[in-house]
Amino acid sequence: MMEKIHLLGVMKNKLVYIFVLFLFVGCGNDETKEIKPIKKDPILTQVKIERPDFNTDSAYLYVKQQVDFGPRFPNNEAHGKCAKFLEKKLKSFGFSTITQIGKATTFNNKKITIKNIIGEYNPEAKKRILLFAHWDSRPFADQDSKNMTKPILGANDGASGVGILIEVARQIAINKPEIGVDIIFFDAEDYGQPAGMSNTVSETYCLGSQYWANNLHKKDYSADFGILLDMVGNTNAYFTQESISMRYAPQIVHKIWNYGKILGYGKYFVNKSTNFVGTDDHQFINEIAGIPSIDIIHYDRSSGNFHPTWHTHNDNMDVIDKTTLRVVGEVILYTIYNEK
């Protein structure tokens, strides 16, 4: 019995010794042990994860207000009314705003007046981001099976990107970033020659951005990079890394898509490269103005083309999804607030 008691005492003393030794080593300085750092995702350690405010209802309203004017193509009445609305909105959020007026000739030899709506936040800042979308709508429904000569509303193809950027401007007015931000609503993007016609050329599209790139609203204007929003409002949007963006600004593509991943929107901003199937404003901002710019645009997986409502009368408010508006809007704001 005494041997058992003695043995228990010895074991107890050893346990106490081990415990004290553990405390000593655990509290020791860095010279007594080697601490191996935990590997972390480099993307997640580079930026502070703080979800920006973006009011989805406001963005949806701004899309609807444009559509309520009716089809908005150069030289028609709704176009003129909407131009004033857009300039007034940007100005109401503290942006220095101008409407750049230009002249152009369409593929079918119509003389049109271009109105590019330009808003500047913090115009004295040297570091700048350019955000842009086209605000005009297609003057005919060449991809529809009926009423092909009548104009469309362009809720997704046009108004969605503009609606998001108006809400972005509103949020900038509330939570002011340190950098400069320029927002341009380009005109006459969608007055190009219909696909299938002989000698279809890309230069017949994006007349507003081509005009601006050749006639900058400020001498020697530049920005660190640009982001185009086009067809960014439909349900289950699928944004791929399209070829024009990857050719001119792959580093910006990777940055924006990484931010989408960080915010939990990886199913929207997918890590997949695709060939672009048309012409868009960012091409001319890259090629003429020399500003590295990318395009956030829906890619339809089933057809390898644009959204099924593209250039049809079905491109109305029924196709606009508030969740998609929020996803894109948050990614844009997150980008702005992480630029220093």
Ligand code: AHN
Second form
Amino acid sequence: MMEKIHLLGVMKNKLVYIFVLFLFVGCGNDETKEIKPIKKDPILTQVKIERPDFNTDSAYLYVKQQVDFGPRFPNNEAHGKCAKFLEKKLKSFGFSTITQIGKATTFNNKKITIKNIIGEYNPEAKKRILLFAHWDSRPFADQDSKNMTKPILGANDGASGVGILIEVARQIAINKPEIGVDIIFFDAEDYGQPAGMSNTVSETYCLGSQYWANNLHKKDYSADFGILLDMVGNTNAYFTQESISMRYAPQIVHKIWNYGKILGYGKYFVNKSTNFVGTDDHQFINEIAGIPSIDIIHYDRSSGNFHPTWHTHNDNMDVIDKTTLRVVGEVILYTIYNEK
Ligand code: AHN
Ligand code: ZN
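The block above covers the form predicted alone; next, return the form predicted in complex with this ligand.
The next block holds the full complex; its first chain is the one shown before.
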């Protein structure tokens, strides 16, 4: 179905080219020579990329399986169980896995044990992509109006990106790409200081990615580029070109947003610059690990902020939309199978 739609789009383009060609020929204008042959249209070559289908039902199940553990934050029981579940999943898809253990202190002086779940596919390959998402959920609901001290489920904020990446790992296992792919589920992204408490909030977030960037699981580890998925599961998702990504890796933003358009998802991947993400894991992967990395994250147009369920008890499975999971999953698979 989708392929048909692309072809139609491509044919339309072709017709436009032919029409323009006639126009120029008709005018006897010398500029005719400058019209590029249709063969060189990048869209024509790129839609043909062979890639596996993303199974949205599996991705949805992987989101739900995490949420079913309950709130998953450092030191709680569900957190320990979910860490084992995630490592087992990546291992079952043939990834070499490590759970990196680290110690950190939170803004409210809690000593926590961080578990970063790392999986490598094709570890020998030189050309590599790093895909990441945070797997912990926020230990409080500071944006809610009730039960603000109780932990949240984090279906969108946490589980959505991880669920998509587990399905990506499953597809990689079935349909082995040439390049190397590393998947990291970072811990303790969301143990940060609630907004408004002080002006030095940002480093209190992303404790797992900061730990990893300062203690790479492999000496001299690097990747060509990185993609973070954060809050990628809600209905009517709207992914803008956010400022940290644009500062450090504009070329990657353009590439991925272009893929979104090629696949027919221009409604989701919009060419609009925004500056609303105070910090996120990709900041530290850029600044400390030096890997050019971007964030695919929903922007809420009515508030100019994150999704309305952000850091509230409404961030549960009701927010998760299979279409959005599919759109993001397909763009990620398209990216992987397009790299040589
Ligand atoms: C801050 O609120 C400073 N950063 C938001 C990053 C985030 C939180 N992503 C998910 N949860
Ligand atoms: Zn959060």
